[in-house]
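Only one chain comes next, encoded as structure tokens, the form predicted on its own.
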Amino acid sequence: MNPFIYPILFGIIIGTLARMVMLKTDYRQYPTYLHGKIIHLALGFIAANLGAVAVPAILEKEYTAVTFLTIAASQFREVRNMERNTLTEMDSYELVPRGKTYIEGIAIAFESRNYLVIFTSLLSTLTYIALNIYAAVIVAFICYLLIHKYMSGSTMKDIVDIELSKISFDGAGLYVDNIYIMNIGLPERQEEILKYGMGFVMKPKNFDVRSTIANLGQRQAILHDISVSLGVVRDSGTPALVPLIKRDLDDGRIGIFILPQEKDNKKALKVLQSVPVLENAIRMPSESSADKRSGA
């Protein structure tokens, strides 16, 4: 029997289990259905196979087999494009869209998780061959801890303070705290907004965060998540009832106006605190060379 059979099987099993651990359906409702899950599990199984056979191939001096990893990388980039295109098409039918920045973040996450599966499978197989199965189990557990750490990024509660705020009208102007949101002239709409509306203010914890929460994609992600979790009182063709976020130009705070179907203050705050900080929205102006020179 080939001495690499058991290490390869071990690597494939660990890699596939790692993909199953990373595959979660949450309030973002994706992947929701069985077929979507099967696609990602099948890709994870393929990635686990590639990672598991890479080490035996090198030991057998079959160096050309490693080039399959580069082919896999190009295929996973195609998966990223597929996810981006699918979510973009779906987004046009949402009452409160995700936005392109959020979609790109999801597509990147799906691609990167396949690479994590490859590394997990590769390291587990390598340890099995070099040491024994017990050491390989320990390495697999460490890989799981690293996956758990890197698959979850920061959330809004890490970068902003969130407060419930009163919504009010000054003439036709709608305000959250003292932040102007939009102009609503019809008295009927004003009554609906005062009846169903909720307002929140996010205060940045430092100067860098001002630029991050000013990003339009990050703001759209906030509106989408809160609307999905609490529902939204609107239908197509009612622009006056669209949830909005506006920025205070003086201090960088943002005012959030929503019309939830479930008016629960505690739940709304919890949802807002859990909104992910999008990688593409993060800005760090304090790290610029100009800022460091002025500081020195």
Given for the second form:
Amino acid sequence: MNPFIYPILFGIIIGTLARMVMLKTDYRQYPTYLHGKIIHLALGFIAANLGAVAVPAILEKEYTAVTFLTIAASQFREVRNMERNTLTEMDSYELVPRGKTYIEGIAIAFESRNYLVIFTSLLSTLTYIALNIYAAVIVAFICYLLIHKYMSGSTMKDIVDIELSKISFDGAGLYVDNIYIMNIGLPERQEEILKYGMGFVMKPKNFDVRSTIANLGQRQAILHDISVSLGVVRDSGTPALVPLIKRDLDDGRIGIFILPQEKDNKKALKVLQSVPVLENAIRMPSESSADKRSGA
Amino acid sequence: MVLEKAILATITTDASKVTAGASIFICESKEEMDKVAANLEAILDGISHALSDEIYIIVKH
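And the form predicted in complex with the partner chain, for comparison with the form predicted on its own?
Entire complex below, previous chain first.
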């Protein structure tokens, strides 16, 4: 029997398990049960296979086999495209859309998770062949810890202070704290908004964060997450009841106006705190060389 | 071309302040104006904004 059969099998199982661990269906309802999950598990299995056979291929001096990894790379880029297209298509039917930045973030996550699978199964197979199965189990466990640590990015509570705030009308202008949101003409609609509406203010903890939360994609993600978690009082054809986020130009705070179906302050704050900070929205103006020079 | 924002209708109690452009609805009282604006808002999928006490506009966002 081929001496590599067990290491390869081990790598494949560990890789597929790693993909399972990384595949969570949460409040975003994505990937959906059951078919959405199968797509990703199947791709994870393929990735695990590719990672597992790479080491034995090299040991057998089948160097060309490594070029399969490049095919894998283009395949997984395709995964990203697939996710982006599906989510973009669906987004127009959401009451509060995700927005392009959020979609791109999800697509990137799906692509990178497949690479993590390749990496995990490659390392475990390598250790199995080079040392033994016990060492391979330990390496797989370390990989799992690393995946767990690096898979989740930071959330809003790490970068902003969130406070509940009053919503009020000054004439037809709707305000959250002192941040202008929009002009609502009809008294009837104003009453509705005062009845159902909730306001929050996010205060950036440092200068870098200002540009991150100013990002329109990040703001849309906040609205989407809170609307999914608490429900939203609106229907198609009621544009006056759209939740909105506006920015205070003086100090970079943002005012969030939402119309939740469940008016629960604590839950709302918790949801807002756990909105992910989108990779594509992060800005680091303090890292610019101009900033460093002036600071020196 | 897709219009991002457009004034779909103007509702007013003071006809002297608006002329042409979007359809103009002249009302007798503030109550009538509110009613017309609420109907138009629902029909046109727009938001009614108050420019002043006499003028509402329905805007497509």
